[in-house]
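Given next, in structure tokens, is a single chain: the form predicted on its own.
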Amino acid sequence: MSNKLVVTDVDVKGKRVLVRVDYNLPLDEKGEIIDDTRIRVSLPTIKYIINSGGKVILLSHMGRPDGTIQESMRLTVAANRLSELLGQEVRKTSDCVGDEVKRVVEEIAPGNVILLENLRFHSEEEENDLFFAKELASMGDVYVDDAFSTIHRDHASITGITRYIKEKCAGICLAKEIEYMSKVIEHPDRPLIALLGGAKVSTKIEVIKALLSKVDGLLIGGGMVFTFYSALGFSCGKSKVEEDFVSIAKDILLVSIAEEKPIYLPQDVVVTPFISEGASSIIVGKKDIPADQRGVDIGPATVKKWTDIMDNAATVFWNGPVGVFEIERFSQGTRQIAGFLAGSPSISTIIGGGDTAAAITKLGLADKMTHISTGGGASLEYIAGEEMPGLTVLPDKK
């Protein structure tokens, strides 16, 4: 990312600065914020613009309203929380385009902050409608993308808008994200160990293939392990197996042998007849899953083996809980792995966003990790080497 222009390289004094952030926040049933991490990571860029005498106009989406106004997806809660964190009022507009919004933007004074309403209330956002993008661009002199979690999207506020604004750059958070992710795939401190969890192989096939050529060892846990077990001929009981990916899983295991890049599957698993907090559970070996049981977590022997492997690593990239973390009794594997990494300051630990980031935050261990990404899907696609439209449109430093 060192070759990309960053907001700190740009003169923003007196200018209207459009900042694409991601305030797609998790909310509880009362509409209150569960985790404000995505707001907090945007603060360095916002504060830099404020302190440099710029005018901040924030662009964001929330949820999937599909081009309609959904009261539960308004950005009011984000504006209120940002106001608290900044210690100054953040005005939220009732829409993100239109004459009234333009009037509010024109009245903004240097050092002030405005948050425009949910971009996805307009279907033109996800369609990357260029007229809509031009309307957004007309309200700014400088465009800053500080939303790593959306750089894999080809949307109006991410790519289309850059056609109509001459000055554009990355935000501080985005620059930091790319710095860490690039290091993982380009020049990591070694040994490099990757730990992938999550429910489905299908969503991580390309990431597994990409990482296999780069890592010194790959640990695979979570629900997707049962597709690999099936590829090895093991009985998986009631565990979810993605039958369409069994042959691909087998190919991946063969490649790991041929390239001498070891893949470590769990030696033991926690199984239960049904997924519930009150359900009974037992620990069994990987070949001994009962026909009426399903796997929900890695077992203690696996935790010991994996932490021993990671103890010799210089860098660990982790994406995906290794069990059903939402249920307390099936979260022990994830908890123990997280606790080990948090207590190992010599290991550079990169958390690949999504559910893993939520789990680490819930455990209160976020400040013990080297870097926690704000983008689950974006981090995986970046690691897999897929094109990032939001990055492509940002200029390099001269």
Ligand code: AMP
The other form holds:
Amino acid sequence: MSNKLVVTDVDVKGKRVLVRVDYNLPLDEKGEIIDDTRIRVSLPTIKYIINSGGKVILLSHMGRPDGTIQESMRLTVAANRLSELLGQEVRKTSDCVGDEVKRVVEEIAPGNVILLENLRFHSEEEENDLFFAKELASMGDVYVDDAFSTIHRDHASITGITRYIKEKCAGICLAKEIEYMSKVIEHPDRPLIALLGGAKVSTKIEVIKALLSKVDGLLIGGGMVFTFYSALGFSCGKSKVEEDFVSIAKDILLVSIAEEKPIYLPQDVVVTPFISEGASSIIVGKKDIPADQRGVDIGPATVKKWTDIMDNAATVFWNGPVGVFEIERFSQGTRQIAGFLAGSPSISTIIGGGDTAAAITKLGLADKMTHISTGGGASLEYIAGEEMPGLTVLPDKK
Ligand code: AMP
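Condition change, the form predicted on its own to the form predicted in complex with the ligand:
Next comes the full complex, this chain leading.
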């Protein structure tokens, strides 16, 4: 359970409060925001500081400019949207360090909000350069980390900065993320069922292993399935099998038998000759994938079986779409699972960010889930029990 000091435990009155947020927003080709969730989740912390008479100085990155200035990655669009949501002006500086920025920061009054320009315009951010971290720290009296999605990174604005600021704590959104995620791995309401999907086994091996010891059942969907099928000797046609991971998949299946932790693979799959919008598709049994086709979604018998299993669960942790949900025709499995969970208020549903969160938001079901994490990679690393550098540097409550 998280015991980190939270901003609401800290006296911020009259102080300059540096808040690390994640405004790495999805933008369309015109540079307009597709989804402003990342701004919305930061509002409780910002409003708390404003209402407590603190001065808000926001730090964020956007994209991967790799230490160069990229006009398309300026944070102006984020400042404008935040300003609309807060109903007050949010000034954005032209850089995140330097004399001009310091001057602007010195001028702000209690209750004001400014957003510093993209941290990653300086390569020192990702290098965790301590001089750069000290420069950032010099502009604040208190440091608040409210960006769960970057908590697994060892960057200047996340870890380095905390060396030079005495008062530091978690933001409201970060504290909530840790509360839900730690509950899943430490003391979940049982039965606990995990559903893992997504493109590849290779990126989820550690989380599969970690979850297997904790769950009461593990459902595996998405492109990962075919590496497991291959481990069982099934033909997978043109589906993506990660050959280097077939023996690891076999070991995982053996552990599941030995530890009596059932792993459920799909019993039927949707297959197609091509992954494209207009392609034809059929439903086949798990052992009947034609040689010239590839698996792109779970079939209806699997949806029925899995929703029956989840119906008996108290907690469901879900990460990764169970099919190629970006294509309408192959999104049925993901849609139906999301719809089932949305209609099951007695199940505590924790969604592990990334594409699953995007799919659920696209379906308009986000407010029906218990918790949707803002960090795909971070939530998986957290669940896998990996060290989170950004959390280690934050103090516990006294
Ligand atoms: P991840 O980031 O690992 O969670 O992967 C998400 C991606 O997995 C999405 O873009 C899906 O289209 C993709 N995906 C899900 N099922 C499959 C499948 N059967 N074959 C290929 N890709 C898949």
